[in-house]
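Take a look at this single chain, the form predicted on its own, given in structure tokens.
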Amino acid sequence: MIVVLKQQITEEQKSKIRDFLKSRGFKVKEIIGQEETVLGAVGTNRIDIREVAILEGVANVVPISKPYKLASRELKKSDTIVRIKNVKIGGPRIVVAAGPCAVESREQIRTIAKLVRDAGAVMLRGGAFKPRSSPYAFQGLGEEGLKYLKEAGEECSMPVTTEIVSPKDVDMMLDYVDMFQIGARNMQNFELLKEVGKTGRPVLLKRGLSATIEEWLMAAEYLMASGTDQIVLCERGIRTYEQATRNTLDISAIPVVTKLSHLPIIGDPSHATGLRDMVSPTSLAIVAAGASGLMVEVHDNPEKALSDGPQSLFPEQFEKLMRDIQALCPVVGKSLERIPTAKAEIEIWSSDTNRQIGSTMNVAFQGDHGAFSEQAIRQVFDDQVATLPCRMFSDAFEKVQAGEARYAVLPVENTLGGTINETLDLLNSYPNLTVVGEKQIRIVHCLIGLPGSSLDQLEQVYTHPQGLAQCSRFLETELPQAQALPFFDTAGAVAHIAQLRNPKIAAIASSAAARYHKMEILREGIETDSSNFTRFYVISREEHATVMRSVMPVNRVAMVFSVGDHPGALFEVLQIMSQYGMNMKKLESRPIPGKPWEYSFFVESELVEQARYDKAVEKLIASCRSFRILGTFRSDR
């Protein structure tokens, strides 16, 4: 049962609570919402939930349907994100992990360690216990295996995974690996998760080859229920009479999944296909289900593997496929989780980052909770960052430069408005902030509404220009009838609306305006070319700079200058790019604020090694009548 407590309950109250639903034999676990906290009590006794709903300090008792409780979304509203050592699987990020079928050596795994790295991958895979179908087969180096896996891990600072087949190598296995992984044929072997359960360790659980998707979760409440949160679901094809591939994959257990479970689920296309020129577009078909990851079989030299050569990716196979899923990335809202390339950076991020991008570190953007804006924070920043929502763009700056905000996400560029110059020329006015960031999101419009409102009705339309712009023919031939009226704000609209609760007037938003208002999504997908794309800047104080580039290493620079007033004077700063091999990705001229007629330019460039470029803004600078490096960054672009 679902046990919804008072806002204005006590710590006693709620210790009496759990206390007499242990006492009645129930497992309690406490959940924290954004709005709500509830207890979940599972067990096998029954109770009158009456008795439980008189008890001081609870609001409601709502029954658990499912016979998957812990693991079921009406426990649990919100996703839960798995954390791995620095990676976090779920929410809004796609994580890759990649390595070998089998560890078959030391030398073999730490070469294929680095090469999925450096391609992007942010854990590594790969099997020292091999539970195969035939008992000449090869079966894994055991736990020399597991010495030779975490030893690669370490070096290229990447979390481990490898099956585990047996209860009694737990207790071995935990000096070793990072999460255990539970393979398709012991999905029900439920002594090993019993065991497995009882340690607390992340759990990665394959689906069973011929288990129904209750069966799958139901294995995983085993592990829940002894003693583990921590469980990233995997799909991995089921056993059918298909014979073209290895496996049948069940895309659409992705979406079924994600709706009956709170729990994240990735997806492995190597064993679904069994071919290698199979696993790219899966992987693809994959991340488009909803999927929050993938795990790949990578191999340095596949003709020669002792394990699953034929379904293993060459590097270079892997290396494009990781671009393919960057590209994907904003067209389903995600990003791509990545993790430093150094261990000194690593150091930085887990002893500095962590507690500045935690629940106590503001981040500000212009607009009301629920703005696209707010949706690139959680994309970039930890999902328990404290969100500042600012009115204007200057006001997001000026919070950021009173240090009231570590950073701030704002718009720079759409893919149909252009360029937001009100972003830059705010950006050149402030000298001592600099961008350290960048994410590009798709930008998806819903029409939101009153619960229970209807199109025909509709009188008035909420938005901000832009909006109106990107949705102007559903507005012309959908709502006819609509007045479409101009606001500050997409999510800013949702909340004035919110507070009007009249059901003649909508707003054009994003879903997530329209699930913190609390308010009905009427049509989704409204937008009038669905290449709608927003980049957005990651702003934060010089001395702040420092964390926030190493996590992502920077490949761009953003630069603005302005230059004499003589034949050739723009061609010889961009000659002076040409020479030093700095690749310009974006020129734009804008105003000079107070010296009309005149002009700055606003130049993007590829970043080249340091020397090279630190020669370039030398000449740059000497070149130039004023210069100035607005900011250095990872794009993906």
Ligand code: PEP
Given for the second form:
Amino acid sequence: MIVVLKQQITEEQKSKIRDFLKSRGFKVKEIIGQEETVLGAVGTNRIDIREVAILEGVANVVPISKPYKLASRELKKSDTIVRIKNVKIGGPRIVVAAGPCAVESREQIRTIAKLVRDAGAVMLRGGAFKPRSSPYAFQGLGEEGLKYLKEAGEECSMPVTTEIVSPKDVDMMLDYVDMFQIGARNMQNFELLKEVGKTGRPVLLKRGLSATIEEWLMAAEYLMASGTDQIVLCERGIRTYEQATRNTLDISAIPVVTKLSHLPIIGDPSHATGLRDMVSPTSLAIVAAGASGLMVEVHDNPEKALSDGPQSLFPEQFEKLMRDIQALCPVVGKSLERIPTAKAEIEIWSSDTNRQIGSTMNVAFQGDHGAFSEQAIRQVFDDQVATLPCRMFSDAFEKVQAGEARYAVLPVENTLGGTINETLDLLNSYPNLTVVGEKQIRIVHCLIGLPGSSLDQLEQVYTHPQGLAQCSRFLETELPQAQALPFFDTAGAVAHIAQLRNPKIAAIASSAAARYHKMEILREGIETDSSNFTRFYVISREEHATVMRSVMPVNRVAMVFSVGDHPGALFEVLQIMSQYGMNMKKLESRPIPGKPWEYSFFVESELVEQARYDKAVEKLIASCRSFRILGTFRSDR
Ligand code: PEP
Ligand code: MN
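Given the form predicted on its own above, I would also like to look at the protein as it appears in the form predicted in complex with phosphoenolpyruvate.
Expanding to the full complex; the earlier chain stays at the top.
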């Protein structure tokens, strides 16, 4: 059952409730959510829930209708984020684990580890105990294989996952594995589940060959009831009458599980299809269906692989797949996890002894909580930073300049609306601030109103002018009666209507803004053009820039310059770039304040190798009237 606690509950009341539940044979787990705190109570005993409902501090008691309790979304509304060393699975990220089916030798696993890491995988897989259909097939290297796997993972800063097949191996394997894998054939090996669950170590739980989704979630429940809540589910195909593929990938299991459980789910296209040519298309389908990642078999020499060669990708196929996933990520509102990532910056910052104890890193943005800029911050820095809402773009710059925020994340360009000039102009006027990163996110607009309000009763809709423009078709066709009113920012419009509490007034903003202000999404995806992306710059003070740049290898440069007043002046500058192989990605001109009819040019270009770049910059400085590098950063475009 779920015991919803009153907001003002005292610690004493809470422990009395716990004690009462424990005395009745229940296991109790506290779940602190954004909206409410609950105690989940599970056990075999029956109890009249009224006995709990009358306890002091209890707001409500709700029985959990599903047979799996701890794993159910009913108990925990927010997504569980599973942490495997420096990698997190769940939430707005796509995590790719890759490696061979089996560890075959020290050299083999080290080679493949490096190769998949360089292509963008963040976890390493490789079996040391292989449950094979034939007793005469390669059974794995056992503990020796685990040693090689661990070593290869450490060399490449990748946590490792590998299958456990027997409860007697648990203690031995703890020395080697970061995440236990429970294979399809063992999904209902309850003794194994209990022993693995007791360790508290993260578990990758594959779906059984012919398990229903409910049986699968019951297996997760076994693990959770034994002591771990760090579980990632893995859809790897089920047995059907179809013979064309090794198994049948149950793609719909992904949204179904996401609805039923708070645990993250990933997909294994390799075992699902059994055929390497099927792996890439099904991988994309898995990501598109809403999974949190993939586990893919890759081999440097699949033809010679000791197991599952036919389904193992060639290295170049895996590289191509990673690029395709990268392109798909913003469409599903996620971001590909990378090693190293910007998050490493936070770890460096956290270990800085000069900072105030207990302080969090501040990242400034323009707008209110729930703004698209705040989503971009979460994708770059995860949830370990404090977001600092600012009224104006210039306030965000000021906060960074004054050291109140370590970074600011500000929009620089939208695929429909074009350049956001204010960001460029401000960058130009803060010589001490520099661009250190970039993030693009997809803009999905929602019509947001009071719970229960309907479209036909709406009389006014508030949002940022960009939002109005981007949703014009919806407004014209579906809300012809409503007045469209410009507001300072999208999320702020939601805060505004949340205060008005008038069912005739709605706002347009992100789903995050609706959640933040506890408002209802009346319609999702109302933007006229679905290819609506905004690109953000991550800005910091010059002295902090090296850390970020060292953890995120840079591939772009942004610069601003002005040229002399003679024929071909701009052409000369562009010619230098061309000469040095600098592929230009963007060119924008802006008026120079105080100099009527004179312009600055903003250019973004691909970076070239260091010596060439230095030479090019030297030439550019000589050729331009004024020249400044605004920053170098990593772009995934
Ligand atoms: C594996 O991932 O190595 C494996 C054997 O997969 P499954 O248990 O899904 O068959
Ligand atoms: Mn395999």
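Please read all numbers here as calculations on a predicted model, not as lab measurements. Numbering follows the first chain given and starts at 1. Rigid core (definition): largest C-alpha set, two forms, superposition within 1.5 Å.
*Asks:* Tell me whether residue 9 is among the residues that move between these two forms (Cα shift of 2 angstroms or more, core superposed).
*Replies:* Yes, the C-alpha moves 2 Å or more.
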